[in-house]
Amino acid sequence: MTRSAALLPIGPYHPAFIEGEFLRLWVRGERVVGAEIKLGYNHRGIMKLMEQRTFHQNIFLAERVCGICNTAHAICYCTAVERLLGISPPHRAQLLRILLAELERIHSHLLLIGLVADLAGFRTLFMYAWKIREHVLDAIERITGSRRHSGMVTIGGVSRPVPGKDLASARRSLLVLAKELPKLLSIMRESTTLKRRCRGVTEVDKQTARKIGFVGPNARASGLKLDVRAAEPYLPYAELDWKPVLGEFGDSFERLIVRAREAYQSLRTALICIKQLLSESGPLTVEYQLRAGEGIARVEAPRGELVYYLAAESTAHPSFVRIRTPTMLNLSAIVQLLPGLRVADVPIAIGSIDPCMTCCDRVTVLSAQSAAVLARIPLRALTTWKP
């Protein structure tokens, strides 16, 4: 960086980072003057594996890209295949997909709030967030039979029906959670510890958030109305009286508050889905015949915009698969914001964007100079939509 700056390596394995990553910081005293992050420690070659397996086998692989947001990956992959085939899932199957996606969003947000609270030294909030997270995991288990990897989403719909008694049982768990989420939000807003550690750290206004490439809750915390659920109707969210949650200050504290508010909104959406599913019936899948072609899909994963692109020259398996995860954009953006921070604030800043290094391992090095360029390499059909 400069001769007067000292190099401070963090990682690839460090208590502040749950997953493997290597962060190089150039510091003068306690201030960061340059940053660079090296990924690749979790690379598993999933995109290449998808090009060697059948369309149906790849659903299993898509769910294993990320253990936290596996339903979002399955929905995005299956939607891309469905667009390649020119089919649309039945309405009841789409409601089940929304239900599973929103329950997963709640789980992901509560997990992140707990982790950042732990990084900030607020262990009580960490315990409380993970305690109430059990209610949504119980609901997921009652609906799918598994707390995390459900295996419910399939090409053309969902793989199996959900009995009414299981939906009613899940609703009871969610009603308990509905009483706890306002308490969580109140604790966060009144916490002196959380405010002192997070308020003002990596504050980003709306224009800057758009420029550096924030997506998901990180963009919405800066007031940027950027949500694939509103921009592209891949599922019928418009029927559920839904709208994006927006913040104002765009700092690490606001990003946590937006996620807590989104969790409450997702809970409301999930309860509406359960009510509709209990009152209507219909098919869960459609028949299809594989063919050559290409398909692209975008969904709003818990961390932001997730993209799958695939092309097939035959009906045996995809010949080309590319995945762009939201952490690719968010991490490249946050690296540009680290200069100027105190060293002690770096884990808070990175944690506040909810990174998933396992999903993100696509390039070798992200630096403040090259990150934005690398993150904006467009997929073939992605440039048709602008926020």
The other form holds:
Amino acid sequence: MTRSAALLPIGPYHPAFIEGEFLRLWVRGERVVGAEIKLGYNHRGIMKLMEQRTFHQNIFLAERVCGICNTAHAICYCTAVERLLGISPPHRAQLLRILLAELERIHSHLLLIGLVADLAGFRTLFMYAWKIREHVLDAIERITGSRRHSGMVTIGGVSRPVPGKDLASARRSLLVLAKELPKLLSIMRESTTLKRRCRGVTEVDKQTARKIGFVGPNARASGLKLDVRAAEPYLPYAELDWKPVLGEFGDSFERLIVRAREAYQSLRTALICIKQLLSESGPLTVEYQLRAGEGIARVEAPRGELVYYLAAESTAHPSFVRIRTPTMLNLSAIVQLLPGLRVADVPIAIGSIDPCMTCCDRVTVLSAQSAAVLARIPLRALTTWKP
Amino acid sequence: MKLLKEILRALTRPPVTTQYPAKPASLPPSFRGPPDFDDARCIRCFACSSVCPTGACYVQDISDGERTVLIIDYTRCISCGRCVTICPTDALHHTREYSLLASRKTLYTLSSTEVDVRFIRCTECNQPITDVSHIRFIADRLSENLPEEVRDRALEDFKRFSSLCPACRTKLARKLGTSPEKWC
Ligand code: SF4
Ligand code: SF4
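Can you switch from the form predicted on its own and show the form predicted together with its partner chain instead?
Then the entire complex follows, led off by the chain already shown.
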């Protein structure tokens, strides 16, 4: 099939890419007939680095895996450590974690809506989405002291108390956003530009979405009820009157709409959360003692299921860390859907899954002479691996 | 239609951009700027340098256990606030500095005045142990927190043990047959 087709290499470093990845498209005329994506250009070795730092230092390292969904990483890491240690954070800390996670989800979804609008050439929507995103960033800044990378989540709870005054002023910014979000949704639904660029691109039904391995909002856009918050509640979402948002068409446009709806629902959850936090008090952390064991945690990051696994041998350092980010799954799924598209639709298709390439990067060992892949080795074996 | 309204509104009402350097940024109350320290309060306990996730703050020995400086390297600091939380004497605090611009790289390193660490040396093997003020701080804390009946005895033991380096301390403890249970 790919024999007679022309190869269109994009990347690894390309002005259109924010992060380095190598996309190879086989095209016949305007049609894509084959696609392959190659990662490894941005591998930062974070998992290995984590094994050399103490449990507490790793929280900040985990946060820096991703610039956009850093709270999800911190929560996932801390939940894994808490399971390893057999502790559970106090209720108030759990509520604060929900608040931070949901605010982050709003910001991440708005960011993506803006990006895809930009890819589709609809710059006004891009500006608008990013403008209203400032309100949620203001709220996060009020609560944590910084726009991103809050450093709030810690092992056994939350590291800093949040004064009621700050919560109240965050609530005011969120109420402004509550007026803007429905507007955004109706602009998206009415916009012919966006619809004509995104409707029907990489449409997948429920079964296919499950089969190719979509997670997060991409799976939910196809009507697949796949949400860790519902399946394995790691935080008390049930108290906050929360339900997963489901779409039905499963195309690129629906993925954006599901994200906008989810942002609105997260906003609702965050407001309920603030109300509860204002009315109750309690401790923020629990005491703990390090011990040997292993912990695994799944968390619903804005992009889907995020998994942390770690093992420890009663030292101050974890002995083994494994991270699986949602983009790993989403990206391998979308690559299967690319054949059949027009070349111009490829950016939209890839953009619509909200890829975060660097977070999911893996390492491959290549031969320096022939550039042939010598081994795809698990990181655990990397220390002892010899060429 | 809705978007048209938004565009018109943005035309009449100026966007969020502000005149940045002229108009300072408004910072939230809990803003964490890069940390600064109060030299006089620091007891050289090294707590901050052992918890810092990036190795941005550290105590540097500049003349073989005679003088040390506490250094914060702002090019590495991620303003995580861990050192501020851990410092036992509140010597560290966050600044409200948000614009870290400097013309030379050396300006990004904040170092304390060189302090003669009045290092206590081990009475047995002459190894430097730690600063006098650190020992004093621990002694003060002990006398504050220990119950009346054991205080004097404990402080006396503390004096004896704190003049030894960890290795010699272990040796002495073995010789005396001290175990933590003795104090429970
Ligand atoms: S704020 Fe964090 S990174 Fe900066 S010096 Fe303190 S512990 Fe290190
Ligand atoms: S933790 Fe505080 S007292 Fe200890 S060395 Fe650092 S600044 Fe000094």
